[in-house]
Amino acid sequence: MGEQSQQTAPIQYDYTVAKMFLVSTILFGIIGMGIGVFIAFELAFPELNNLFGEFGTFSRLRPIHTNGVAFGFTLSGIFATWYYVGQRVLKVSMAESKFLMTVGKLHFWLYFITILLAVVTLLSGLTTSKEYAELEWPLDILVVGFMVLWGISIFGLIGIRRERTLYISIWYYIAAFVAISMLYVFNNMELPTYFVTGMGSIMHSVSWYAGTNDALVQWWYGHNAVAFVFTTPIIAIIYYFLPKESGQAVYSYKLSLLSFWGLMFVYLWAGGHHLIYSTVPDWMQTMGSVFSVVLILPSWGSAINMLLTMKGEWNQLQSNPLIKFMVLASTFYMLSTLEGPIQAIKSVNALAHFTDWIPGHVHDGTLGWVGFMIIAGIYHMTPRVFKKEIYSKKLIEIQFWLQTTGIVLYFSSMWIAGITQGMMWRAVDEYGNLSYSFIDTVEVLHPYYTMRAIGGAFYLVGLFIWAYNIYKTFKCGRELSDKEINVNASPMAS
């Protein structure tokens, strides 16, 4: 790894910006997933929709949940790890460039303000109604602004680096920046109606695309929001933190590069599987299905490479809870990237589409893969950025088992609910009439919805434990010496 190259004097890394994003990761994680748990209970107990009037309905809160988790919690975690990992593998400190330090701080504040405005506008009902792209045009401009600042930070640090070789994590961070920026701009091309008609709200806009074209661009973006927010930067995180925490070199650097280029080529063309049996041309639907199945290869290439990194060192699972988080995250990644392509097969999609099997698939990926890796990365960073011992190893263990239980409850209940839905919707009697009404399926699914909400609550309690452990580390953790900070495994009190 680049960090292991010889230096005449140790570099004093500046984690000011990393700390800022570390805090926002925890904050937006609790907000986004807290709302997610509440709306899960709303689905199980609809009367909860009446608690806060229009501001507490499922339809008003759901976009805040999805945006809060995807662009609040996840992007914060990605940015936090970038400002930590980038310096260390490039062998350069942010403090060495006043310009890059200013860019980093501006990046944080513009991002933070944008996410807060997103919460306010979505809660007020201001939305474009496009999945993962609900923000109205003024906020879209702010999103592009902070993404440009991130790009300046990435290429600025690369430009002044001391380490000639770009470690594989940097490749994945670059891919995330390029793809998110490009896709976000193209999908959010919209026309503010007030400036054309002189009427209505200045916040309102309409898409530049219409009908089938709008659907195509939306899911070219929508599925790749999953690819380049929930996948490539999370792979960047694990390729750094798993070797550092375990003391093991990445099993195969060649496999990491092969998987990288496979993901880059294949992922971009898989979005059509969201539009199977729609007005999109049939060949595009088929292409989406085929590329989705092919996607198993580079996805599993990355996951297997991560797991084989632990070859001969599986005993660390007993002693190091962060290794537990990362190994199980890789396992959930394998599960999710097999399940998604299966759902993209046309005959399977005919049963699965619009059912709860779909959010079941989404959440074993986001909670197990994305959530666990960001949690583990933040735990690894904490003693090094604050120079204090992790407050409690026991709390990390409790958090791990609590959240793992929550994930299993969540996706298993949604698998059962989704397949039950699909079977009931398709069932017909001897006369060809539907055997069940829609309300019949709703009544059957109630216990599974309740189980899903309880599973989400378990995961949320784990987030509060995480926040408490980090806070106590900062406030009263034992001061660490430079020698203790530089060991592989994260220093933590029992």
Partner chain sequence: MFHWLEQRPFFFTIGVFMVVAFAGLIEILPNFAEASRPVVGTKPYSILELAGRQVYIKDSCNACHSQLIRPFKSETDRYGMYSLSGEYAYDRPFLWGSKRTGPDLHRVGNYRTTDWHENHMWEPTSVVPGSVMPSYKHMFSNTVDVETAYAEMVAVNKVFNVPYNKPIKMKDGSTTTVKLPDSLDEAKQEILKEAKEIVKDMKNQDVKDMVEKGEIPEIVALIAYLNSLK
Given for the second form:
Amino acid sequence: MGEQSQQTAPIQYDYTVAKMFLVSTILFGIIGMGIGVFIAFELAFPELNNLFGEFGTFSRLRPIHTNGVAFGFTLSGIFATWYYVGQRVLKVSMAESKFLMTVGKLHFWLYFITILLAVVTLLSGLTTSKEYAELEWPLDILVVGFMVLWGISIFGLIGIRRERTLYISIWYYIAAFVAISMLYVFNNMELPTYFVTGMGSIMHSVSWYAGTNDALVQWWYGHNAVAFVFTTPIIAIIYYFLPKESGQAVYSYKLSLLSFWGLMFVYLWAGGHHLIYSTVPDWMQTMGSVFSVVLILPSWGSAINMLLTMKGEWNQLQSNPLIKFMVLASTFYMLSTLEGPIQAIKSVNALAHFTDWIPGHVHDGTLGWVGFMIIAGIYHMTPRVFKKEIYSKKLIEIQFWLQTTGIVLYFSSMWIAGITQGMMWRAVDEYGNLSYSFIDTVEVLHPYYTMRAIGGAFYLVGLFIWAYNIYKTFKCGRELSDKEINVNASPMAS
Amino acid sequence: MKKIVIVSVLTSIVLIGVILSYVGNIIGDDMVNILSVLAAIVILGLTVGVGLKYVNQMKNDKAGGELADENWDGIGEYKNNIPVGWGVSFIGTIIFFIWYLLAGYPVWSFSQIGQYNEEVKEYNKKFEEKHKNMTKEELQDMGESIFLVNCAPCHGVTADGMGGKAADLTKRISAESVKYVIEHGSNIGLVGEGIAMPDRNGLFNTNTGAPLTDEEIETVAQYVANGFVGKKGAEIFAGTCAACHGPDGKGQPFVAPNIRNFTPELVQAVLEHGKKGAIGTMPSFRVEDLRLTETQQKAVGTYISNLSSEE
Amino acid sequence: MFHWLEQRPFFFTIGVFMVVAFAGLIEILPNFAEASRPVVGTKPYSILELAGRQVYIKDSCNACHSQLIRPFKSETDRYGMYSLSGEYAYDRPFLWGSKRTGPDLHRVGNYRTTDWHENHMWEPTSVVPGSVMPSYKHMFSNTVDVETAYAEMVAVNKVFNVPYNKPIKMKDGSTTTVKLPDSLDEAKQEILKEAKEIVKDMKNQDVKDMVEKGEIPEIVALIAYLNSLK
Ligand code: HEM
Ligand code: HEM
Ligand SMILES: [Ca+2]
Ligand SMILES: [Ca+2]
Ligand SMILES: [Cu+2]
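With the form predicted on its own already on screen, would you show the form predicted in complex with the partner chain?
Now the full complex is given, and it begins with the chain already shown.
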């Protein structure tokens, strides 16, 4: 590939849009997880439900938490890194195209407004109730709008690229874009009742699908919202930031390739594991189970590829807190992609489904993998986009250990809670009658709910440290020269 | 390598210990429970083990291999082969895939409803064998857990009706309820379909030869509610109610129910029909709706009868 | 050789799309013909029930409650007969939920009553000490949006042929019909009539007064909905 010879003058990348998304990542992270911590405390101390009248109940706030972290925090993180990584691995600057620059800014503002509206509508009880697709139809249109803009940005930048071959991260960004768009549209087919009748609230809609069909479409979507928001683009992030920060070459191209296509092929089949022992036909449920198990290896492939990239680099792991974040993130990714498939096996799902073991699984993925990768990616970007040295390495260390403790508290308590609860629901006495009333199975969970809330609070404090560190970097970090920036390990003051 | 195995085995053992200390007493011989505990151990043990293997390589191994030509923003790529363990495990999961589809839960024949029917059949058989003729103590014992699961949300764990939210089952009946029945009559099938009690217009006090007065109603209600004590009440009762409910209030088959004590039959009748009364609505727990079986109804009836007789 | 696709973003994207879309075709489409047939005894929601369902959704009860009884003895003992696909034929959206912080509600109408719900929704711990369920006092003063409930009824009838005004077979062999009011005014009368039935069994005086004045408090609609779950 002859392109290397063009590298005469370094390209001046334009990070305007990346910076905007960087800020919204932090903002929505704090809001979304702040609410997460609050609702976690509500389950431990239900009096908290009364603090803000109808707007403070667990049930009103839970969708704001899930939407806030998935579509606020995580999508922001994905977009922030896209507007950073995209330019660099395609070797083209946003500044070179006024059009793409405008699209990027529009993308940000449309996105930002959508998320704010999401918070307002969900808080006032405007929801369709389908998990991760709660937003009512006018907001769906806005979502489609900013996804289209993202698509234009991706393919526009690719169109004017100088690097002929697409880097692994770009594969995953493309996949995320394609899958999210397709799934979102199908699962949000809604009939706004106002347009049929000319009566009632203009915001109200009913699902295009009914009952079991609705469930089927919902979890085909829901599972893959997980796959293509919490997984695929996060793999894009790790494939760039870990090799870049460590200066190591990716361990194996073949492994990247097999993992990518394996993941793409298998992921969509697995949605049935959310419907095990439901009224969906048996064979579909079975497909969901088996494909989930096959999914372990394509998932582990990426994690292993990253861990092997760090072969022989123990000293970096010890000295660089960002490497710590990313190596632990890979490990949590392995944990949750082994846990999920095992929970997808029918006889295990019989116990695990509906219990707290599921939120346990959710959060060792989201906190350990999604959260850590976004935090590390943003930290890596910060000195490069602001041209300032990171304010404090020590704070990053503290944040790392605090949040790791938080995750361990979170998932261990939810594992115990879930398994206990699942067993109590099934337990029978010597006559074969149920041993426990439902409330017995609620009351035993109190200590674990408390422990989870405390773990979550640790994680949240970590986020505040993160925000503070980045704010201080921006305000009073030492200015860096271009030469100091073009290194692998992120420059940080002790 | 040895160290890694040791650490992951240790992790698993610690995990087994922790899990058992929490749920050991409820696991029982339920396959689902056993598999789930095993699953938790495998998940953590395997992740820790494999994670440590790579940490070990970070410590002791060295990066190497043939580099590809390309690099992206300075990131290179080795042309290394896939790790053997990974490839083998991948094939392993595909074998599992085939096994699960063809033998584990055969796609063309497995039915979860069939599995359910089996489960129920097996249970019923076991129950028949073990508890064919239950003693009163056994019924009571069985009734208690049925009560706690099904009835406590309304009647409270002590069955006292939680401050009037449902009937107090530790006493046969409150004055309020008696008055309500006399005012409105009753037709909820306590002694048989359609065998009703008339309202006050149909009740004659044979002592006075006139319908009951408000005062008399009050008196007889107190009399019934307070365990059949009081001279005045006894007179009214004998004159008005005894004809159907018997002189001692213990009822007569197919005529009127026992209003002095709960009997299993009475409770069973309430469970079959539900009851709407002075306090509120009691839902039915009919055999037909799969709410409670006949044996379960009898058991909980025995339990309740016993609660009030202790006083 | 392998780089061919990665150098052609267009074909790469098409490739990803095909691989990803494939599973959906095979797994989802076959069910569509099958699953929308109602079982005997399943009838469309009345206007008050539908308004109550909207309240249930508005307050995301599905965050804690499932409506799906799995075919295990431990579940049928606790909640009643396992759920059947056809029972959900008129559920748009479905409300199976995915987490049981509280118990399943698919057949709660069989074993809980209006007066119990009234106590429980006002203050759950008053009937179930130790409950972590929030109290929903605001439902006793907020009123439902009758117009939107009626709009939903008309819309699903028009677009999805939900059988209002048509005979529906019940389990005991009888037939019944669920009425679709002809106009908004009629809908308002109908919903009030249903509300009065529910309020008879309630104790809260403010709620009774509101219904007397022709308003429909959210709690009344919600209870009608919960009672319909059987
Ligand atoms: C191989 C990969 C994975 C498989 C096969 C898998 C499987 C599962 C299963 C079986 C459930 C439980 C369904 C239920 O019984 O309710 C589940 C739930 C969930 N998983 Fe995973 N999982 C995987 C990876 C992940 C990862 C990496 C994340 C996040 C980073 C994640 C996030 C979630 C979420 C958010 C839910 C909850 C869905 C709901 O709301 O019910 N999963 N997953
Ligand atoms: C401070 C950290 C966090 C805390 C304390 C927290 C707390 C919670 C709580 C209490 C729930 C409700 C569980 C239930 O219904 O029983 C929940 C659900 C959920 N959270 Fe978080 N959360 C945190 C961070 C995150 C992050 C970073 C993400 C994603 C990136 C996330 C994604 C989710 C999802 C997808 C669910 C729904 C799970 C399900 O339905 O099974 N959370 N969280
Ligand atoms: Ca929507
Ligand atoms: Ca869920
Ligand atoms: Cu899934």
